[in-house]
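In the block that follows, a single chain appears as structure tokens, in the form predicted alone.
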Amino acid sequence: MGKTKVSDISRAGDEQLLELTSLDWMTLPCPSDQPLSIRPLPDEQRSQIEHSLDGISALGIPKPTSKGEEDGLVQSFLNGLRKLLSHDDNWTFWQPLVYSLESCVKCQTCSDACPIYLSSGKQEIYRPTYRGEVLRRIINKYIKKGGRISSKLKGEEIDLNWPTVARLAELAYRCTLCRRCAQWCPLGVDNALISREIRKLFSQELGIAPKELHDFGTIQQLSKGSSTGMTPVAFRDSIEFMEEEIEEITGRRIEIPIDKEGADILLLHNAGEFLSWPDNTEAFAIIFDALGISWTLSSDLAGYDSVNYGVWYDDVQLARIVLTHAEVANKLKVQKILIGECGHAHKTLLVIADRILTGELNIPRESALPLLEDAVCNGRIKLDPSRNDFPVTLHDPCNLVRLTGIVEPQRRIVRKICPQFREMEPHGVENYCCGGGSGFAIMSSRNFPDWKMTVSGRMKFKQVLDAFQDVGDPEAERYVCAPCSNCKGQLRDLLSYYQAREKHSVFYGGLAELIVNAMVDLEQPFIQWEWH
């Protein structure tokens, strides 16, 4: 199709800007480089929803039925854009957004830092700067005084029509918001933030957002108690089940406290741990019991789910859930909130919540990883590393490592208790996203999952295979440690999609599970490979 220009985003009609083909994709190590493809949308969906960006639909935006409807949506977009650029209206990210829009010099240094751009075969529309440049040109032409003449003189023409708006909405969901581009930029321009603010505009002004993040995410979390749909009653049932499992493993009853007033710690887990990875919650309970920590979970609505999908698309929903978490902590009179293995919760509660929580709601909030590091590295738990004598590599969740700067605690743990630990390359703050960040891990509508596996998650799967290249025994069980619930969800799907368990004996799990697996007083292994 030739090189896509920025102005092409305004091209009228249903013609796609990009036809994705597996021949362009980054090569994977053999034997995993089988020819996989992205399923085209069925004809019925193609006739009803917008797909002219790249043939993928993350949002399922209905096509307008009239010119008047198109014009109304374009005007709503323009009104929302003015709010993004207003200090009074954009109370969270106005300053870094304006800086990023005004400072980019288009050097494209960020492009080679972007795993999606690289994995796709360097498709132009996936450059980190592409969506920012589209937004910048719209602002220069349609919002700044004298912009129409200036844009024409500078050769930066762009038409603000419905195809532009629809494609830009989808384009904001071709970025996992991992912020690797911002780290590489010599000026600190944050193209991931620009993508996030575009998402916010569409959600708050046009009501356009992925159903998985909005309807089944934040709205369901506030109405039912969890983004998974787990109610307080179901939550209590799951805890009882976990206590029984702990007793089977340890031979003794360990209580998982719920609604314990005056405890030192309110532990917030991603609710995915209760449903999909209960062994992570069980591991925390065993460790806390061994350490004699005063802690509790909460059964209040949203109080047992650290997820806050508003952080990826909508400031209003973000604030509603942050306030709920703080209110729950105050109700239980705990000393602090401790965040379990959830990268998104780390970003929300450790970083962005400071813009929301004031006064008595500004309760201390910490990551659980330094506490776990202290327990392991200072000998507060008796451990036998030989119990973890299998190949282990460590995935660095973007929001734990690059954003909050928690780099070494998890490394010191796995170095101490995993004799065959090896790093992915690159790692630490230079890590690659799992491909499921910013909510992608739970977005499963239409043909978006195919894109998520073949393009978005491609770089991470390559890293996993490369990390275990030196393991000679094809039957040896390999463990990818991912201290983030969202990343585990993406890894689960990636390993299944590429049949990595069957072909490479690659499994995955959290950090707390490795710690408990090495505890000397357990009669049986804690990690059950068949289950993982």
Contents of the next structure:
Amino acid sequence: MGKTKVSDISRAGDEQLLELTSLDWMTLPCPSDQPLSIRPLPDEQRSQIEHSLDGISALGIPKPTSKGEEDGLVQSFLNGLRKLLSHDDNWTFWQPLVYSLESCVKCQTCSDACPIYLSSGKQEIYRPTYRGEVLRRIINKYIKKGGRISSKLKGEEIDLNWPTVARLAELAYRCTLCRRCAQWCPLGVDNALISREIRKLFSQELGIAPKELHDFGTIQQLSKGSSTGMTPVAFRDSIEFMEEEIEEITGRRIEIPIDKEGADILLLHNAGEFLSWPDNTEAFAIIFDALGISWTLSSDLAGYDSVNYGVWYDDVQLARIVLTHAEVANKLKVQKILIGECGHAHKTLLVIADRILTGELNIPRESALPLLEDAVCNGRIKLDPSRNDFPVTLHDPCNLVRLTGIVEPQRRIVRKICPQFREMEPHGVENYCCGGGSGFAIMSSRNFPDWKMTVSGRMKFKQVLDAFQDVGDPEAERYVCAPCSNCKGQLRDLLSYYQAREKHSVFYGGLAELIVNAMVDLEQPFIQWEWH
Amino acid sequence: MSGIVLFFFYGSILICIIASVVRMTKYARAPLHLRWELYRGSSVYELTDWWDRSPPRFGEKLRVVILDILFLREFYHRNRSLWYFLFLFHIGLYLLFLWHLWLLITAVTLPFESAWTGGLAFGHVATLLSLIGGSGILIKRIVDKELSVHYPRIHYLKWVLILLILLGGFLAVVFHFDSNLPELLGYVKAQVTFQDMELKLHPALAPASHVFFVSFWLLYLPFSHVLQISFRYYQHLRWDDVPNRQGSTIERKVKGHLDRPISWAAPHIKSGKRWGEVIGDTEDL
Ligand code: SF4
Ligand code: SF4
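Now show me the form predicted together with its partner chain; what you just gave was the form predicted alone.
Now the full complex is given, and it begins with the chain already shown.
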């Protein structure tokens, strides 16, 4: 197959623009260098679902059944595009979108930064600039005055038809919005934002979004209370269970406060912690108890789930959840909201929400990491680093680090309490995404999981293996610290997929767990090395 | 013909100014957007009670912007092989700009004989730097496959035009003005003071062609990316850390945006109302 051109996106029919084969992919160190394959969609799905981009379906878009339906969808896409370019409908991101669309000089510096492009063996359609170029050409030809003539003159070919629209929708979900490309771009062009704006157009105009993000995500969070489906009653039960577990470990009953009006702090956890990693929530409770902090959790709708999947695909859902979180805090009359180990909750509530909340809803919001850093580095709790004497590396969640600028507190903590800490390369604001960013960690429909394990998570897996390269004993437990719930979800799946637990003794977990594991007051180790 | 050159030259300046103002107004009128920064390192969010800390000062921001523009530092760090030529080209252009400024000021303020004799050499060095840089970029754009990805055909012509301008200017000074500085200054003075209409209406070929190519470039300039980059809006991506305080201008603008109409068509949006109403409505989702 020759090099894929921008205009190929308009190619009629089901023919894929890319056949994914592991022969092209970035090599992994032995023994993980086995050829892997991505399951093709079953024939029934192939006949019903759009898959002509790369044979993967993240969205499960049904194929239109008539020409009329196709034309209607293309027209809706164009309407949405006009709205993306309108101040009223897109005041939220008009400026960075237009800047990004108009300022690219095609130096391709960003391509060298993209883990997906690199891991896939430099496939053209995954190049950070590919989506932007498609969108730019459609706007130039179909929205701007005299566009058809000027597009011809410039040689910027593209046809807006249903295959273009369907492929573009899927393509917006082959980017983790890690924004490493934007960090690299000398002109500040943000191709990740372009991916997000395309996702947004599909969600806000055509009602097309991954079920995991929309129906089971933001909608469920706003109607049932959590994107996990956990109800307030189930939440309370899980907290009770955690209190019992804490008692077993510490020998003391520590109350986890819920809905305590007038507490200083409302702690927001990603509800995934309660279900999959309760030890993280327990660790926070133990630390806060040791520090004597006045805090509470909330059992209100969305008050026990810090996630905001809107940040990945829909401004309206994003804003609705932001408002709901602020209202919960307001109702409890807390001084501030503290955000637990969830990267995108940091980015959303600390940074983005600042231009949504007004008046009394603009409650102070802060990361839990500076508080943990203060506890560890200023000796507010007694710690014995020798209890963490195993190899530890630190993953930098994109949303927490590159996108919010919280880089050092977690490092100062692990340096202080983990004698065998080693950085992965690259690290800090230049670290690679776990491959589960922008919702991928929870998107598990059809053959998409295969893609996120083999392609989008490939770079992270390699980094993890490289970080522990010098550890001689194959049995020695290695710990990847990921202070983010979504990253933990992706790491769990990634390490299982490559059997890294069995083959390389790699384990993963959060930051608070490492702190509690080093607490001298605890008689037994807190980290149990049990796979969740 | 000569009249056309004259008309074209002054017309292109006028169009360049008008189009630039229109384009700049478009960016200046952009609505205040949601925050979306990227960080090169630690941010204010590493601190407790960060909202009480002052954001980075304007002077610091300006210093970084100037260093970025002068030395193209981002290219230096991220794309060194392109940077060598880009840097030569840009530094040459900045120097050429200074040189033209010097020419204009000297032409109208000093007796030509007392003008700085190194002036010509200065101009030649600046032109040479730009020529080497520009040719390097053009060649790289042609031979390096990576640099031709998505690069529009018309941009190759842009580079040829720029090289013609540079070369044309150089040849005009060396051959038409015989590298004679007072003569060159005399010509510039006549141009800017509208003294010698005869010279304007019947310009010699060398300076006329230089002016002709520059006019083309002036027409293109407002539509290139140069203009908005000079705005450096992207600095919002880096340092938009000014918090939205109660009663602030930012808060007033946000409230204004929440009062804008919204018309997205997906059912969950429940459009047809104002942003504020739509995002406050989570019933029956
Ligand atoms: S680095 Fe920036 S300017 Fe260069 S191709 Fe990528 S987006 Fe465009
Ligand atoms: S945001 Fe990340 S995954 Fe997406 S194009 Fe940029 S570098 Fe690649």
